[in-house]
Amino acid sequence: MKNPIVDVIDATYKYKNHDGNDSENGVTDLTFSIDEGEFVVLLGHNGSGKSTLAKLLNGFLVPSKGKVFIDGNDTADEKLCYVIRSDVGMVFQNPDNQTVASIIEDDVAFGPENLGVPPEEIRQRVDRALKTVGMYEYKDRTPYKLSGGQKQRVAIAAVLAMQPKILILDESTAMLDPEGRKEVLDTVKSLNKENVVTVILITHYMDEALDADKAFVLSRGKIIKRGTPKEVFSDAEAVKEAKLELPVATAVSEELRKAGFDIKPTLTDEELAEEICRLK
């Protein structure tokens, strides 16, 4: 039986108040696993614990109770810190905050250089990563003149050049326009399917969860719903409890059912259209 690449067991982490006591922020008693090559979405309102969980997964934070294992390695073991952070790549919300060089290829090379990768291999990694995200033709340009979506794709390339096993995107589309969001999501889906990169996408956009293998809904530091996107969004009460909105197609099918129409829950516009046509 294959071991999960992410295994979280009864993990708790609480931030401290000014008086030194535990605050309400953080995560509590989280238990779940993610298999290699899965595309998982973490959903939740601001303050639900999504970003804290991301930091636990890459070893930036260590649980005060419970365990987090990345590819079998305990994040609490200081000797494994380097290995874990090499295995888990993070892409954050603002791509400008991740830029360290004035030329794109130098920016992508920064990570492998710090890992001590030989120069000839760095060249190969940079070219491969930029081609993977569709930004190779921009390699000699400055990142500051790119669109938001292009900058975020370069940020993803910079992480890929370090060859992580897991890619975590922490609200990485939040500052992008719809076109930029689509660019980044298409890139991430391609990496997941074609390069078998395990993807953990943290978002509050419900439509970004539709193609995921699993979805977890967090509220007040706990997972209150988990399953396939269809299973999660079929539980409208859990989604509302997390202060989230249903995908548009799901919300419409829900309202039609309340109005007495015999219609199945739907996730996408295509499914909704099929259900409406079936009613005729």
The other form holds:
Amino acid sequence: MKNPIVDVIDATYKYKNHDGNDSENGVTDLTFSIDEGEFVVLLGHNGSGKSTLAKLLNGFLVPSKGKVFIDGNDTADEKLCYVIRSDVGMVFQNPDNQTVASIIEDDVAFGPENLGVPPEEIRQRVDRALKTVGMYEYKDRTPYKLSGGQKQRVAIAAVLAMQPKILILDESTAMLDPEGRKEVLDTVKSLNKENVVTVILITHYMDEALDADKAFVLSRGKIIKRGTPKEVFSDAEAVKEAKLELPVATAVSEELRKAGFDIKPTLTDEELAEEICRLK
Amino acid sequence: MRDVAFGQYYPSNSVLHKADPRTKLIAGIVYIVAVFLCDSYWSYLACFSFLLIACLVSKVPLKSILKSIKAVLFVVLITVIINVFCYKTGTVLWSWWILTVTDGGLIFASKMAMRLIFLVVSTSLITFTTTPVTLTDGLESLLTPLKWIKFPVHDVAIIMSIALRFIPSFTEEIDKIMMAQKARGACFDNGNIFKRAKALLPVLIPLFVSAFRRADELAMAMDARCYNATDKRTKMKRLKFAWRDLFLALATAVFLALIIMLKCGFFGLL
Ligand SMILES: Nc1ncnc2c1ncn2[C@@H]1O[C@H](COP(=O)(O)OP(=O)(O)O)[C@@H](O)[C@H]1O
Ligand SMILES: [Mg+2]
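Switching conditions: you have the form predicted on its own, so give me the form predicted in complex with its partner chain.
In what comes next, the whole complex appears, and the chain from above leads the way.
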């Protein structure tokens, strides 16, 4: 059997208080693994520890207890720091604060340049990455004038140019309008399907979790629920504790069930329609 | 604020755009030196023609170039006013109280204004025709000798490119903050200069706060993309001199020679 690409074993990280002691904030005793090519969604309310977990995964933070392995490499090993960072690409929330260069292709080249990739290969990687996210025609332009969704696609390309194995999106859709969100999600999904990049999507929109292979729900630094999106959504208690908002179809089926109808939990509008038609 | 054209790249495929940034930087410095050597009208005419030809060759619309002058118009005006009233040689044309205007003053002031405008236009022509990244690459390459004395050339280059990259973000942000303050009754256009400066304070504070937040996030994004991973950082675009650079250098050299000849009066023909 193949090793999981992400292996988190009993990992704990606590931020320090002003007096130097551990605070409540952070993540506690996380254990999970992610296989290559999976699409995982990490759900949780503000301050639940999602970004902390993301930083543990690319080695920005090292667990005070437990271990994090990325493709077999221990994040605590300082010599592997840059190997891990190039394996784990991160896209952040604010599309304006991730670009270093004023020209799109120069910005995409920044990562591979830092890694010391030969110039001809950087050129190829940059072109390929921009084509993959559908922003190739924009390569000579400035990112400043793009829409939010386009800016995030450029940010994704910038990460892809480092040829990561894992792509983490830390609430990268949070600042976008619905159209931009869809753009970014579609890009990420097709990347996951075609390029075999493992995707970890961090969000507080539950409807983004519908197509995921796995979903984790984080609350107060702990994983309180894990499973397929369907399993997660049907656990009303966990959803409530994590202060998540159910997709409309799930909420409706849930209410109907409470009202005494014999109806299965549904995720999408189509499923809900089918279930309701079946009722009579 | 939107009108700040300085430091903005104008995409095109002119010879000037394709020229090596190092050539352009050196030509720019030579031009500025030449401008300060000018004294006769002929030499100003030479400076103007050289700049005009460069502008035409660059294919940058004149409108954009004029905008970059507009950004410094205030400074130019102040300089002109000060020079007109302080430079007192030649015949008096007009006099009132302690203010006198002489023809010498007028001439001197107009020369100063021309110098300033040439300076601004020539530097913004470089930024119009060179992407900030190429420009900083060029600077980095020119400053390479400083690496010998352990000067962090590359870090300085990155800082410059990021500064240029964030100019539009900050102007947009200032607009937004001012709008928000105006919506709450702030007034930026009334009162004397001190009142106006004071009214800007509530704009500056949120601007600084957001600048620090941006810096923090950007630093993280750069780290995530392996900044400093190796000392052997590579470049996608390597700088290469071409024939057009030689041509550009020659043209600039001829221009400088012409200015020097005009200055030293070797031009007995005129
Ligand atoms: N650098 C830090 N120092 C101290 N506390 C922090 C720091 N970063 C985050 N926290 C705290 O840790 C908790 C988890 O934060 P975070 O992982 O950013 O949550 P999320 O991304 O899910 O919103 C929050 O309560 C937050 O206030
Ligand atoms: Mg977060």
